[in-house]
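What follows is a single chain, given as structure tokens, in the form predicted on its own.
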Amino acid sequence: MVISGGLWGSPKACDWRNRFGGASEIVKGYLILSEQEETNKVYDAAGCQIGSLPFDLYLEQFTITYYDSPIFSIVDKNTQQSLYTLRGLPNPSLELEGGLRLEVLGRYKNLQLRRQQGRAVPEEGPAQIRNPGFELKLLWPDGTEEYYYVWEQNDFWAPPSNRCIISYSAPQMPRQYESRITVRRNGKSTVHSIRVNHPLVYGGYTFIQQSWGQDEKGYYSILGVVSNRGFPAVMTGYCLVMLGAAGHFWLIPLIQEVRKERRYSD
């Protein structure tokens, strides 16, 4: 079975069945996906495509987690000495020293300005694009408000008066890649999470955390797409030689002695 299982999913057994059976499988190719965009387009590792799969998916989210934090650097604007270095992101706000408070007012995917009455006002741009940014207040003891946006790309604005420049590093240690995916298929629409190391097994393939990017749209997705052809052969197999080999080392040998006991016992 399990050399049955693995024919018949190979490569060319694979060619055999489109070429003369009518079948358009993939035996192996990648999907890329960008966030809220949906594909059915495989292609092969040098960009071509190879095919097309028999249902869409839908990239909901793509999240990355990390190993390490954000850090968030308050300068002073005149002398240029570093006041305050912060890893991780005040939640909500943070209490720093000489009586200082930093504020969170707002995190952005995609931070905009824009003039309003004489002061900027931030807003959230078109979601296609990826630019994430925060909105922050710096609250002096002696109860002067300044405020100030950094984006990821450690572009920052502020008012000229401000005294301070804030600057901010994102995370550099991918710990965990998530593609949330929805997949639509004959109308009907299901939801699932692909991971590293936690594929998603539907339709007859196998997809996998691959990869991911980033382009002026913000971040995308890449999919391994495997063919399950033959798969639970190979596995049925795999598990009768399981099976027989428990049953040849140790079954048997252990039905053997109680039986030997019983006869010495008799």
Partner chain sequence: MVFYALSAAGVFFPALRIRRLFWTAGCIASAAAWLFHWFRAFGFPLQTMFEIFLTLGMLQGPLSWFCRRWLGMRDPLSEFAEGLLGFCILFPAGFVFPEHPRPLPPALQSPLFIPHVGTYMFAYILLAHAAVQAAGGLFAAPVQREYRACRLVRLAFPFLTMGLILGSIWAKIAWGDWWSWDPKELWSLTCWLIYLAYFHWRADFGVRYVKANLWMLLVGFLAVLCTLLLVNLSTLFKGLHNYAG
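Numbering follows the first chain given and starts at 1. All values reported here derive from a predicted model rather than from experimental measurement. Rigid core here is just the name for the largest C-alpha set that superposes within 1.5 Å across the two forms. Compared with the form predicted together with its partner chain:
Relative to the superposed core, R163 undergoes a C-alpha shift of no less than 2 Å between the two forms. The Cα position of K77 differs by 2 Å or more between the two forms after fitting on the rigid core. Taking the rigid core as fixed, one finds a CA shift for E178 smaller than 2 Å between the two forms.
Next up, the form predicted together with its partner chain, please; the one we just looked at was the form predicted on its own.
Next comes a single chain, given without company.
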């Protein structure tokens, strides 16, 4: 059963079904989905389109969660000495040692700075570009206010008169990659979540969180698409092999042992 199931789901068998049975199956491929975009086109590893799914997939959002937090370092500009290290940012403010106060004035998905009357003014840039950043304010004990602009992509800007540099270190240890997907078929929509090791099984295919990337439009998710042909047969075969091994090596010797003991006790 394992071999027959494996053969039935193999690329060769799929090819024969498509050629002689008039089917249009995809045995294995990849879907590349940008956020807020819809597609049903499946590509092979070389990037050539190999077919289309009978339904559309729409990527609502791709998220990466981390075990660790981002690190913000506040460094003295003159001495280059690290004054404070923060794991994540306060919401909205934090009293630091030495009477210093840090305030988060704004969080932006695409932080852009505009000059207005000689001052830098932060604003949200076009939504299709991701360049997250923060507007921070340091309030010194002498009452001086300093404004800082920190981007996640290791960028930083502050007026030259400011006394510090604030740097950002992105989190390093991913916990999970998740694609929020809407499947659209015949006017009906269903929402699903695809994570690593938690695929979506739909319409005879399994959708696997394979990879991801980032371009000027934002995140895109690469989903593996695998046909489920032969899956039940292989699983049944595996169950039989497991039961057979346990029965032959564990159960039968145990029964024989019990019988032997009974014979001796009789």
